[in-house]
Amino acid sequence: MRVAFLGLGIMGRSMAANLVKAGNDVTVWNRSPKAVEGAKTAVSPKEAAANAEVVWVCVSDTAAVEQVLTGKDGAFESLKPGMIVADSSTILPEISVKFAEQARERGADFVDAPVTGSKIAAEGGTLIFMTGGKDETIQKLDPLLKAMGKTVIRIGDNGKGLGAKLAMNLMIALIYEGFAEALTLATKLGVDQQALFSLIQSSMVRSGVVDYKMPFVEKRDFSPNFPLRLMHKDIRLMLEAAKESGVKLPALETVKNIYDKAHEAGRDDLDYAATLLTVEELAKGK
């Protein structure tokens, strides 16, 4: 398929260069310049997207989807009637539908694909889609999802694949969040740190998010495979959508007083693994 990828980040380099891979015809276009080994490269969403049959999106924030589809020289100049429009930014809900509704103006398609994974699941293309659109839409789009992922859970209708995504987050947060507590009064109570991990790793509390992310806490490498300033982000989403919704987060508005510390403290490139580092200095009383 003729693909425009936009988006070449942590996740979105690795995505667009498992589509080539797997031989389809890829155009990248990056707000910095970035090369794909086996793409064409673009220079902007427009022309990318000039001859392709699929434009999809991988950026940081609504404010970057927007620009790309919609500002100047964005992707919806280059809109042809039968072309799909996926993004797999995490944004609000809403604001996807209206993306939506703007490409079937258009005569085009639209699909919510937010991946959970990592950025070795990216590069490895083993992600997990979230998809949010109409049932044949997202079928012409299996070859491309297969090629950067193991997983494909149809979730609804536009914008459902985004709510599963800010759910899934959220559970992400807490529960690195208790791991990164549990840690934390461990230590200060002088438990070995190996034999809390295999404790944790034996019992009923282990979890994906923890398997993957105690061996960069045993190294403290806090390189970013999900870079904090995104949690981050992703978590200001959720809070918006359950405000929105008449929903109550207690915990997570707790979380998020770490984030907030942990951005005060300049760690918004670390991983969001780095939250580990605030709950640490909170426990030396800073």
Given for the second form:
There are 2 protein chains.
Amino acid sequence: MRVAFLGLGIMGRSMAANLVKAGNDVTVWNRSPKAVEGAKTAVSPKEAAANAEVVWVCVSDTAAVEQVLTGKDGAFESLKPGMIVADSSTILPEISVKFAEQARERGADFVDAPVTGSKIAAEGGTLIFMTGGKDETIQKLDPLLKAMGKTVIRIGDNGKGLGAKLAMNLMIALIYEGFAEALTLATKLGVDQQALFSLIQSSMVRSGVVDYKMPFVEKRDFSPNFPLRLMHKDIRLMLEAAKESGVKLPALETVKNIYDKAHEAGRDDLDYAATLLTVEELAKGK
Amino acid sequence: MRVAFLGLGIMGRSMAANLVKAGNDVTVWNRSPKAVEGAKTAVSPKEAAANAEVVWVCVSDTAAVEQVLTGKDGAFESLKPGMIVADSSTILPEISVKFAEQARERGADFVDAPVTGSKIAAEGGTLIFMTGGKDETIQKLDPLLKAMGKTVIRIGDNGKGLGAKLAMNLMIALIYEGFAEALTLATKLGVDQQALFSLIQSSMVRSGVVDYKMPFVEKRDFSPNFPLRLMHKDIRLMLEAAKESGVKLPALETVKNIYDKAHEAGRDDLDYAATLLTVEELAKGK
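Here we have the form predicted alone; I need the corresponding form predicted together with another copy of the chain.
Zooming out: every chain and molecule, the one shown earlier first.
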């Protein structure tokens, strides 16, 4: 397929590379110019999308999605009937629904296709996609989804993929916070870290989230896989979506305060695992 | 071995039954009289312990441990040099250390051996033990530990098993709260519950905690496996231990507020999974 891929961040660059590997005719665009081996490079989203059957977006926030789709030289300037726009960015579900309406008014279609999985899953093509949109449209995307992911879960109509994605990241944030608070308490109580890690791995609290982070925490290596500022942004989205739908999420609100403090401490570009440092500092009364 | 087993609650009765099955000479005692097939029944902890090599305790809180050990007709009235007392109750680590000192002053020894795992794990003898105490003492208990559990993790000296246990339950409480808030948000955003459950099970947020609770949540069956009042008690212990060691656990404090509300709503004897109802009610502005 002829695919325009917009956004070559930590996830996007590997996703685009996997589309190339699977034999697609890929044209990439990124805000700061970047190339992907085997893909053409365009100077604007509009140019990337000019000849595409599918436009795939993977950028960091709502403003960036708006810019690459409906901004000046945005992909929608090249939108033609029959084209499909798929968005793997994490944004508010209701805003995604509006993009879908705009695309349909012009005879194209739109799917929200956020992903879960680490940088390594993006590289290995083992991401999990949560899709929202029309069945037949998602079916057309199947070869592309399979090139980038191992699992595609159809959640519902437009915006529902994003609803599931926010729920998923909410769980990640709280699982990690539980680990951070448990580790901080156990350490103060004199529990050996290795013994605690063994216990976690042999018990019902074991999760992929903590399995993935434990070796980094052990080395105190907080280099970014999922940057703290992006999880912070996702938490703000969850709370915004919650507020608009009349839901209270008390533990998530508390976790947001910790991310606020981590942000103030200049940890935006570390991994979100660095919120452990903030929890430890609370213990020290900072 | 000749074992006195004190406390036949949800966990204790299965643990005692597994000691019997493994060929031990078991005498049981429970506050409200209960029997275990194949075991003798005693009228007091003192009587149960009179002829025992090992006294195993599994009761609900600090007051109950004090009562069965050092209270009137308590097991310590039968304490003799060489005896071992093992406590699987979840209590404050520092209090457990005091019991250990008292036992040692009288030539006996003491191990904290809290467990993690469900009612089903207790029945099947697949609990995980976290032990704190002297190596040689824990080795003597090995046949008993293996009769009741599949995994024994030696955490450190006295009180450290309990430190690990509090950390473990902290993680359970926060994992479940994350699930409850995620489900509440996703439902309001129109995400199908089955799709969300499939997603959870195929992604890195999957854990034994949520795997175990999901079918019950699906049926809205909140009959107790781990009663809410016991998790509530454990959370208070964690916060007490945290306060005494100068640690702040902000998300756990928030979760405690939810348990406080669930308690006020009369949910003490439901499973702790019923905190979902309280989260849902917050959403409705109750």
